[in-house]
Amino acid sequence: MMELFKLFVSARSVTVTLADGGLYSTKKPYRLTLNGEDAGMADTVVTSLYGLWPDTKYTLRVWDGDKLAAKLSFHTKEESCTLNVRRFGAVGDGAHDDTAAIQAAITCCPKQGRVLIPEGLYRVKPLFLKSHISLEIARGATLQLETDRSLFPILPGMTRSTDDTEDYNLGSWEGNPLDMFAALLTGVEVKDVLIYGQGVADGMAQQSDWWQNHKVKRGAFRGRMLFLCRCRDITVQGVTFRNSPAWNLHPYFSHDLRFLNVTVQAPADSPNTDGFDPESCRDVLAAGVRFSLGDDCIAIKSGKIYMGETYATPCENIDIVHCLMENGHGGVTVGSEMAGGVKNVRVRECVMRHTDRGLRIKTRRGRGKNGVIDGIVFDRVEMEQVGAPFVVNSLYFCDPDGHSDYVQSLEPQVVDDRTPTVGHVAFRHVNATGVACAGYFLGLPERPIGKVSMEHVNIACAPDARPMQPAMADCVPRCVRKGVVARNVAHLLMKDVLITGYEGEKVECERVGCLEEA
């Protein structure tokens, strides 16, 4: 029998893992029954069921045809009551402003209660979450974000304390404490919250001006779909997020977070619509999430230099499993806002298709001594039509001084408090087809990348690949059908690495302390 694991149980939903050896999709579809009743079909490894009853024992059975493949029993949690937003005055016709009604239901919801948004189109301005509640966006329900930014509340980036000794940070933009518009769903210092359901949260950016002159600050910086500021014990399950003004899911200085069976969508040409950007967070699980958007699918961050020096809070213990990344600049990106450090990131059993890069690490001089990237592992990952599957770039030309001699110099600079570190990055059991460059590892000459491990890796360059710049640094040319390039790396381990379709050398090394091949 296949292994069947329980990931999460609420009062009215459950998420399980069907471990049949598939990555994002199961190897075959399975029929499900719940307490003997039909519960539909499952074709994804991470699968969620909804419409359960609180405080009830269930037995889930997974059927391969007429054969029982797996069985699991679980007990749903208790629920105090359900508050239907229609009873608070929500209309759900897509024209009426339903903000006040839905916010009233959230504010009035008791501990262990559920706010239910039933089928309908609900036009809303940003909504603010409350601790110890569940918010269900039901099948057929869509929250449509107001398109007029002048009606949005603003989260101030920095407010000084009364005695002028500390600061209170709310808003954030690209790693700095700056004013931002509130998100469609905003949580500030809330805990024990579940946002779930088979409905949609639509940022409506395609019908507003968020993506026009997107680099220009107008009133405040662009908001997100979900912004969690200093929150803990938050679960997001099943909801589809689409057409965000900027980043989609942005947890910020938060911990104990779960994102399960979520879908994140945006047009391929939409600017800065990153899918999932945990920033200075810890103990985060993303399981069964599907991305298709216009920027990095997942971007793991910890702020620029002020936030890195002041708060010194790394993003750490991030587990990304059974996810599908389709389109976008990077499958999983670390940085470039990483001045607080990024540690212990594991990407396993995932699929990446048509992303520019697979793993993309971006750092640069000036990110600081707390900017330590270490313990990044890709394990059992499949990549299809990914331009450059592995990129570590310590000369990333971001920010106004990105092309300066200090940032881009190929000569060793003084190691000081401005110098970041890249430790160990590992790739195991990875298959990548249709690539333009097998891998590009570019460390600082004064502080090389500590170790790059490639074990049991198969890479096939595409005969019709288009030239690309694998690492965005001034010294990196566009290339095509290229092997692995390693510059300023202390230790490069290549064990059972097969690269086909490349031209020139399989491995180009410059200032590599130890090259170990097996």
Second form
Amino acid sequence: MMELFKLFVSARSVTVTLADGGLYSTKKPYRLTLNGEDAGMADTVVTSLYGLWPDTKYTLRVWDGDKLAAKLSFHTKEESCTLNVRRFGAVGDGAHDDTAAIQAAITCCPKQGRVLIPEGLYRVKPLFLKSHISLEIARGATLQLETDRSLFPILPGMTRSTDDTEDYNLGSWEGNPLDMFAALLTGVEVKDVLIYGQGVADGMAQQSDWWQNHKVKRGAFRGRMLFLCRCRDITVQGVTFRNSPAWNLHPYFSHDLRFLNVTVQAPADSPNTDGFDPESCRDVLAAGVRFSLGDDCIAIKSGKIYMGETYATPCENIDIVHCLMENGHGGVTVGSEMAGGVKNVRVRECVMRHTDRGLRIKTRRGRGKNGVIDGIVFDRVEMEQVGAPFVVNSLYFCDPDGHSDYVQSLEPQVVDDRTPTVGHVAFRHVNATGVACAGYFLGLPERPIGKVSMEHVNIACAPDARPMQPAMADCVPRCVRKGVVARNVAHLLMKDVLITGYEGEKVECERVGCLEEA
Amino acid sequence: MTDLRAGMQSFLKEYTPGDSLALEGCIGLYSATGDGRYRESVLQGLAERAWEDTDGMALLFALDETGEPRYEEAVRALMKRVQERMLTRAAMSPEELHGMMPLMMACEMRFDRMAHVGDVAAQFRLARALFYDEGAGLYLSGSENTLRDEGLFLAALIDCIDLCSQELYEHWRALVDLFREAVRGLMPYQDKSTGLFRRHDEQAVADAAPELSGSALTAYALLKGARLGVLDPEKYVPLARNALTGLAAVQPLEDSRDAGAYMLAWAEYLRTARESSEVKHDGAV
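Compare with the form predicted on its own: the form predicted in complex with its partner chain:
Let's see the whole complex now, leading with the same chain.
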């Protein structure tokens, strides 16, 4: 039996949830019809349809063979007009610089209008969004980003106000307000924008350009594929983003965001190509997103200590559902830049495959008192060949002083304004296979992790798993076939937790206030 | 500017830098002009006297220019002494801050994995806590040369800001905020007619002499702050240039103790002129 829900409707597209019990993929493929006409097959729980007509009533039927499995009616939104970028002079031949033409179309687009990038290869430099428009990257269309950084505009990190009382922040790099190159698509204080379609946005990055000497700032820090700065009501639907210079999708101090059926790709050895990094954002939905990358698939952030103290804006109310994370360092990561706090994160009905870690919380001394991580929940998640399904690391050795005594000390330090907090993290109905280390929870001796709940969890350590360092801290050795390790945790609840294939203790505890097993 | 330039050039022909500030002035002029004579002045200056604890930046320069191990040994030994001094949590004088903190910052970036950058910022915060007068908007360290001390403090801050990695943003920003506050506090003390800065307790004294080295150091700090983007160049470069113009009008340079401050300011002006095409418009440069 299936339930069919509408997730999002625009003038020309719809995203629905085919809830048949599958997580990312449906349990079987289904045939779709729209107003009686063939609409292709669906094999993902979150499915989008394109090419619809504005202001039209549609009835979507889902067929299991010849049997009607579900039905849903919806009405597409209105559209004022369509501006085809070709009419603005875009050539789309892969040689011509189409930046000006596409930017002109965006800038001139009226409210509720649609900028259409039809099939073709469009070489572009960074483009800037505008409020109240849709931008369609159609099937067969590819935006190819220039790789010569000397041609890129820079977004300054901080600009002082004329009366010298405030700052105007644009650029950001790894949690600090620093100069960065503009993204392929940048939005600054825009609202009500839809970026959608079956086309591709290609950052064209390679080891010979953006990814070479990637830690060195050359002109500015590397840009993203999509950067949304103080935006709201933004939807990204269906587009494939690949080969980003650095992080891919970076909404920043934004809210009311939806990322639906997006695909994010980068080679496994590409540096810092995180898939989706909401930073100090709230009310964010990622549904049916597929990741295959060189760094964390999803990394939920809220800045380093300056931003955390000055703006105190947590990342909160983040829903990640029916997503597929492959090949990254972490499936869902919180931090390491979390100085503004991260709260109410729900990861539900997702699949993680061949990621180094499943849930990964990274923090360290120095992130500050506003750096509170709380209410992180994993529910119904399948992890296949994931080295360490659950990691909470409060001694993460990041930043230039990451290996200093202050950050790495195992002795209790003074609790002060620099001390972060990890509250409650919960894992329910999680199955993990191919595991090296079942769980590693490393709190601060002076401020232990509040509570770790593991309920209805099955973890199978692989006999041939590769040794790994589950938590990147100086005190954590490489390990394999390891059970759960908990150090500096106030309350560890393990209810119906089955771990197989481990050697030694099922649970190693050091300074755990309460271990509750059932 | 003509008088200052001519005056500087004739002065430097016979001048061997005799103190830390003058050594840094020569380093600044070498950086601004590429003229090897300034480089030689630094190396000769170090060769002809016993090294002091405020010579750190000159020793670092000599190390980079010559690669000689004795300079690295001296820098590391000095760094250790300064670290021990900082551990005492005793406040440093503006002379010590200027002489030691930029060296500490440079060494943190180079040798010490940036583990103690926060300590450098803390040292400046300590100075603020002890010496900053909110009413006057000035750092009053209790010495007679109030404006020279204020200038040294500003110069120390902007030099550390220049050296500190922005990726340690909270520390970099702490230094910038202190710098901006100090600059704002000092601006009311600039004489609009002469461009020079007057000692705070001489505002009411019509014929009191303005402090030259303090004005020069302030001009240096304003120009460098504008160049680094932490001060608005549209606002502060003209004010700094007014101070330099005022200095040129007060020639000749009689107190050799002021030489270093002059050289630093002049070098920074040359860099600003080069990077903003002011050379073409100023004519005198």
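Residue numbers count along the first chain shown, from 1. Residues that one form lacks are left out of the comparison. Heads up, when I say rigid core I mean the largest set of C-alphas that superpose within 1.5 Å between the two forms. Note that the structure is a prediction, hence the values are computed from the model and not measured.
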Worksheet item: Which parts of the chain move between these two forms, counting only runs of three or more residues whose C-alpha shifts are all 2 Å or more after core fitting?
Response: 206 to 208
